[in-house]
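Take a look at this single chain, the form predicted on its own, given in structure tokens.
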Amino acid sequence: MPTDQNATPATQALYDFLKRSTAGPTLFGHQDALAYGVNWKDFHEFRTDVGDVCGQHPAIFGWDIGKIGPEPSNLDLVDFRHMRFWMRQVFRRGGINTVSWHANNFMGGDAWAVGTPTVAAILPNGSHHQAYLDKLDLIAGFFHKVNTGPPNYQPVPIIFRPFHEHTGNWFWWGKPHASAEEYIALWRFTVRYLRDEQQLHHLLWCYSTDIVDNEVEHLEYYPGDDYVDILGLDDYHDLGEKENTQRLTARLRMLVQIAESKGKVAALTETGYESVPKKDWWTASLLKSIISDPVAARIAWVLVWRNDNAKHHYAPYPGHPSAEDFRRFADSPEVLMLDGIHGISEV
């Protein structure tokens, strides 16, 4: 069960399906797949670029709302109201919908402002609670309206990955500027605030590191099993320009070993190369990454992040050199793309 004693039907559902996919096969996804690819941004179309390399689309579609109450749009500027309208048509089509958030420093900058004592002054008693609090109800708001629409309007359900890679120091909430017990204090109030007070009852919440060697420094600043209801980890540097697939498997099965232990679902939430300039890649490098160890290949998804032009991407498009392989990558009995999901009960 999810770690919300209340949550919906539906995502009750998803939480069921996706311990399921621990069997494999591993679901593949992509950030902002249907905003925008490269050369091309159409929000009428249920479009990607993957969709456009193989004939299949992600079975996980990424997005972000950093920016969120200011702006219009996030900081990638997909438009916050055709955000809604995307994750209602992921969930019609069978899809599943993760929300990541680089939330700005709340005592000045973006995310990446890093140095000041942010997390503790935004906690309760904190200079900048209030703050905080105003954007948490900007937040439940917008995840009140991402619903199925007209008849019902029941709630879509969200896997919600907040402060995420704060085992690194590139954001105001990473381990260098918080200590574990004030970050696990904002991830409990956080948790708290939107679930009881707000009353969203839609939410999974997945809890992602930065690489780790170990268990111990993936537990550091874990909120608690009450708290999280995926396992989640960010690894770009073993898949890049100095690759080591061997040292991706050992993290994985670490982190399905830690997941199992616990009872909750593990994932690569976020990973890539950008450009992809490895023409199999996608077959020598990812999927062999998971799938050389029984225990690493129970993964629940991995996430490759956006593709903004034509040197900024991180998935094929249509004539990249990675394309063919991707094709093969996409038909392996291994990955699961949105036609292949079945077992997700509708609202």
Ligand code: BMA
Second form
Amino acid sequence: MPTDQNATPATQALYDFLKRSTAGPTLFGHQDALAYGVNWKDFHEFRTDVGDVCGQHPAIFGWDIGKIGPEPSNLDLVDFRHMRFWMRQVFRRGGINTVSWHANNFMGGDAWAVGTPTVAAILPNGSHHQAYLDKLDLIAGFFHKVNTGPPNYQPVPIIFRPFHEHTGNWFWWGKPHASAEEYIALWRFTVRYLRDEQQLHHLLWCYSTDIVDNEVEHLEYYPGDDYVDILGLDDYHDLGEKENTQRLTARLRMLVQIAESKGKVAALTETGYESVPKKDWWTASLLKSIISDPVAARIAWVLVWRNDNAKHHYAPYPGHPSAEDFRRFADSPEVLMLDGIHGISEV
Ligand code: BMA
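Could I have the structure of this protein in the form predicted together with the ligand, to go alongside the form predicted on its own above?
Time for the whole complex; same chain goes first.
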């Protein structure tokens, strides 16, 4: 069961599916997959770069609500109304949505504006608490509208992954800028507020660190078993220029062991090699890291980051040097793409 005792049936079904899928193939995910690709951005109902490459869409669709507020679009210029539309399409086709939040700094600047005691300031009794509540209200309004549409308007389950990579120093909520006590208080407050005050019962909560070396480090800022459904790892270190697949395998193995000891799900919530300059990266680096250990292979999904342009992209597009290898990857029995998912949206 998810941590939310009142999780909607579809949310329970999603969690159940993720748990069962640990024993099977790994779901492939891509950030902003439907919003744009390397050579296109005009509105399409359902187009993805990897779909153009192999005829199959990702199973997991990553979104980001960074800069949610007065502007119509997020930090990467994805229109929020389109985002909602696509999340609905994803669900209807049996896919899974996960949302991260590159939150602006409540004391000024963007997510990367560091050096302020912002986590403390947005907690209850902090100087910027009201601004935080206002933002959560806005997010709740957005999430409430993520639904199946007519006739039933059932909420579409969302894997919510806020305050990610906190073990690094690049976001204002990162470890050097907030104590474990503050981070945990913020996380718990956010869960309670969205769940109990705003009555959002279609969220699964995903906690993801950047690379860590051991269980103690992974759990140093862990909000607790009652506040987390999925344990994640963001790792760009082990599959880039200084590739070390064995190290990633070891990290995944550790993550799965921690998650399973708590009865939870593990996922490789972000990874990638910018512009994928290695032709056989998908099978020889990524897939190899996941499947060369039976415990590591129990992660539920892997997600690569967005396809912004020819220099900044993490998935192939037609004509890309790694396209052929991606087809092998997507066809592998160890990988699940959208068409392979059954049983989430029929609830
Ligand atoms: C980073 C880059 C940025 C982007 C940010 C949030 O990795 O892709 O261009 O704004 O993620 O999506």
